[in-house]
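Below you'll find only one chain, the form predicted alone, shown as structure tokens.
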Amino acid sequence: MKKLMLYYHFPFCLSKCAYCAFFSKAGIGDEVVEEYTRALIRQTESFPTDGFEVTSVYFGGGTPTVAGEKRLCAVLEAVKKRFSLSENAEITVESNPKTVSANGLRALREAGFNRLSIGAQSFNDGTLRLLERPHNAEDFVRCFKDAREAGFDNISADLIFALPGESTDMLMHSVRSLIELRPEHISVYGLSVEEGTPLWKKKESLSSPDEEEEERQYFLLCEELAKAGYSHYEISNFARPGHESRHNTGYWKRTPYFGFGAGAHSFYENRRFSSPCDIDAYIKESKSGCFAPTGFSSAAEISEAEAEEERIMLGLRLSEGVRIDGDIPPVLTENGLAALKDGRVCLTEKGFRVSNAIIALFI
């Protein structure tokens, strides 16, 4: 059978966070929330599910929690009566520590969610305040061990590093409070201030990190980590082993998959297309059958010279690297920032700083 994943997106939030560049909204009514959950069931109804196998289920937004935990569970069922699921599928649920309640995730998991992510960002109560994030540190304390007793074994954690009026010691703070809760999975980023957000607009009066700080922030959290047992096997993600995300090194090694829901992106016979941000014409299209909300019927398939483009583009995000045909430029490898291993070319942690300049070298 084919191989598929499945991505749905719930463009709820509490209230918009100020960095936030993905399509969410803030402060939308029940009725909406309802009426979209349904739009959801009725689109994975209308999937032709012939010869797939699906191996991981991610619902992400936004924060899917919003929506709450029955709805999220009804999504769950309805995919569960469609496709024909691994028998270790992993299915993960993005989730706020201000959204879900410790009954909330026991009905999560007993639903068959096996994997969570937490958004921590930060263990400094007013950094949290600079972002407009709905949760302090203790909350996420909170959430993670009430995750713990409900019965997930595999929780991601999500931290940003070169933020406003963060001291490389308030960051270390942040890496050693998450290690010490010892979830399976984090996630790092470094912030980047989109056009737009809230951030944008004051962004000439915040105290930010110069590139050398940032730097030094970088790979002192990926020593911290590696000491602590963080395989560092992608870009921006560190996991213990076995825990690496499937869903994620899936899109990298271009596993297909089918995004359901407003803004949602899709990987499916060989194009690439997504939906409209727009709620209420999502749920309007999603009478009209599976496709209809889609860009689907208009995308190109992709060329064989693409496909490749996107292997190797995509290929080099992971530490295990990719296989390239011929010599690899000498100033990778004299400068560290790249290695040889059983004929792939894998990206140290100094590549992956400057890894678009090496992609481009490649393509």
The other form holds:
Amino acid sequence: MKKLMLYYHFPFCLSKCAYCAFFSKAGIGDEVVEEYTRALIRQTESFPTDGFEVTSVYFGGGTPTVAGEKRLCAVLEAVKKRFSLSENAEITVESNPKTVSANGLRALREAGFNRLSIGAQSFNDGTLRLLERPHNAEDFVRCFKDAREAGFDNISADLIFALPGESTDMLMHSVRSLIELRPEHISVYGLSVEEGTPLWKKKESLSSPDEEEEERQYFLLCEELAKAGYSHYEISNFARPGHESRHNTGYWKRTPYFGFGAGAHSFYENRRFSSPCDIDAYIKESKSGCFAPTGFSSAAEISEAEAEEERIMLGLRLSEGVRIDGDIPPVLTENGLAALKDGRVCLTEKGFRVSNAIIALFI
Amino acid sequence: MDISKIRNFSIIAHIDHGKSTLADRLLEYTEAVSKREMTDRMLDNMELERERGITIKARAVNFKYKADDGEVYDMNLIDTPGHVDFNYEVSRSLQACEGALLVVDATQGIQAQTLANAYLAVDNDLEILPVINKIDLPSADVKSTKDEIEEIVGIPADDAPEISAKLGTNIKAVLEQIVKAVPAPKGDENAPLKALIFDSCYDAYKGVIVYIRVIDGTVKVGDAVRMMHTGAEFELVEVGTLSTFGLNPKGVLSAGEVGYLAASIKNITDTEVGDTVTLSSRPANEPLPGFKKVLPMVYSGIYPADGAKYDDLKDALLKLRLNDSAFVFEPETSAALGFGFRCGFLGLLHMEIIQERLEREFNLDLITTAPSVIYRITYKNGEEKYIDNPTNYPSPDEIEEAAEPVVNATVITPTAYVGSIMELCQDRRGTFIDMKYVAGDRAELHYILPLNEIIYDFFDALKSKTKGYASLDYEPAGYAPSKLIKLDFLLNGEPVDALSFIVHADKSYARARRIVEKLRDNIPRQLFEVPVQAAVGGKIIARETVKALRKDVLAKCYGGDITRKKKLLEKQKEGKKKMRSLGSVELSKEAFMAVLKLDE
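Now show me the form predicted together with its partner chain; what you just gave was the form predicted alone.
Every chain and every other molecule in the complex is listed next, the one we just looked at coming first.
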């Protein structure tokens, strides 16, 4: 059976974080969230499911848990009804501390969600305030423990480095605090201050680490995570053995996925497309009875050449690398940026930092 | 043709002082061209000329004028290029005339270039008629302008027509002046043919069109003619005058007339400007005076940005050469830039014009190396060589004496800027000759300056130091011994030949520092650290480092959204196509050109 992954987008948040440039809105009325949820279910029900085995379902956002566990469970129910899920399908829901209760977590776990991703970002409350996160470090720890108690044995947490005002010590405090909780999976991002975000507006006044300092932080945290048994299996992701995110890995191995909801991206029937980042438009469209969002029919099929470029560009995000014919440019090996292992180019941790420039050598 | 009714004249003016506009008005007034048919500035017919508002190649036009005395005059306006690079061509155009209009902008007064050309006209015994233009502008100062003409050029200007070429004011006065004051040509139509070549251009159907002024004798279709200097002989297919609408084949031209010849001439080098055309059957005893072979003064390498376009570049150069005998080129190879051409130009403007035409008319993307003058090297073994390419510059221990070309430079400036101009000339290794104050608040300075300094950035520096008020003219003044050295640049330890240049020893360190810094700032960061070094004969004198790339531009792929990443890589891929490898370093054309850009 053809494999398919599903993504459900929930563009709602408790409040907007100062650095966030993703499509998500805070303060959306409950009726709209309800209508949106119904639209997701409608779109799911109208999806032609024939011949697909769904290996992963991912509820992302925004903060899906802002919609409330009942709605999430209802959507998952619709998914299970409509699709045939593999027995060990990975079913992830993203959350943030203070958006879900212990009871809520229990309900999610019982409904079938088997992986939880929680945004920690930092364990320094001052930084969390600067980032306008609606929680503190303690809230995160409580949420994490509640999740464990609710039966989540596969938890991922996000961390951000190169944060303004954070010394290496402060970062390492976050890293160690997180490791102490023993999450199965950790995602790590360097902060990028993007245009249009509140952080951008005050970027002149921020004391962000310079390039050298950022690099130092990166290597230090890689080292710390490795020591704690986390493997750096993907450019931004670390996992304890066997807990690599199947959904995330699927993206880079070009497993087809379908995105439900406003602003969701799909790679389906050899096309890449997305629906507009417009909640109202999405709700309206879902009533038309059509399963596919705007953009599907107009998206061009991916040519063989383009597919090959995608294979390299996406595959190099994984530490297992990609198969190539022939040799690897000496500039990569001489400078410790990549290695050739059994005919596969694999980027080193140093190489991950400049992957675009490396990819450009192969395409 | 009644020779007493012919008037041959040209217009001398500084850029923007209104030469082309006045020419248009004269033609319009005499209805040589109707208003409707007139594109602005009829005489400039290359697109580039029109855009830059300057005239690159001399052209001529014939028109009739019925004067107040009731007679119809046969007028020939011979246009002259208004730039120092084309001094020789100007002098030949002037030699074809008996008079010149000296057009001076009443808001700006006389400029160095105008003065130089006015002197050329005096040298050629031309009757000079001052014309005061732009009297319509509020800042026009007619009185001072006239005083200045009298004082600087030394000709009476009291009766000079005060005109506005733009508005068409007083155009008739100019025409009447020409008829009255410009002498009719003298010449004997029965003497052996002597015709001066003052310009030529290439026509795809007719071959080279030779622009001539008949001094003595008569020339007609079917005549066998000889170019007295080049020795080339041709049988004439077409002879005629030059109208605003193009060639007007009338079959014969005689003493005093201006027109053209065509003889299916393939090679423009057979018909050099300044040469004398005579009849093969009855040649003149001696050619007209003043012929000079024009030699390039400035050389530069021109390479296609995309190596695959080499043949296109070659074709384009050949086509330009057809129209421009002063432009020379030969193939050269650079380790850094691949296959290209070493090109010789009359000067910087000439170089810029050729480069722009290659890019615009032939749609070529070019990489050009720093311009170089021609150095004269005397070797220890007594041999003497002229070097126009730094790559061929010998090592210091082979050199007995190095000499560089120098020029006699004239700068005319408001007195307020004399100090900063002297400072500039001093800094550019100039030797002060003299200075005189003219017409109240202006000064004329004379310096001997190395041409090498002029082509570096002298014009720009002069402009910026004097807010554009000072003007510069120069003429070659031979060679002067100089402490010259060759500066080499190394990227990642490998020399990049295309970056080498010759510089005066005293300036080498500063220049080296500057280029090394420019390289550092313009070379995109690579996957490894790149040392950038400047060296003189193997000794490193400056060093910078391009740090290794440490971090990508981020392109998050959240939720399977890889569009940004794809776009980013697409852009990188596009950029890569245009990259040049300088050794192990990838460099964009833009970066390369930025390094070579001559600014301080």
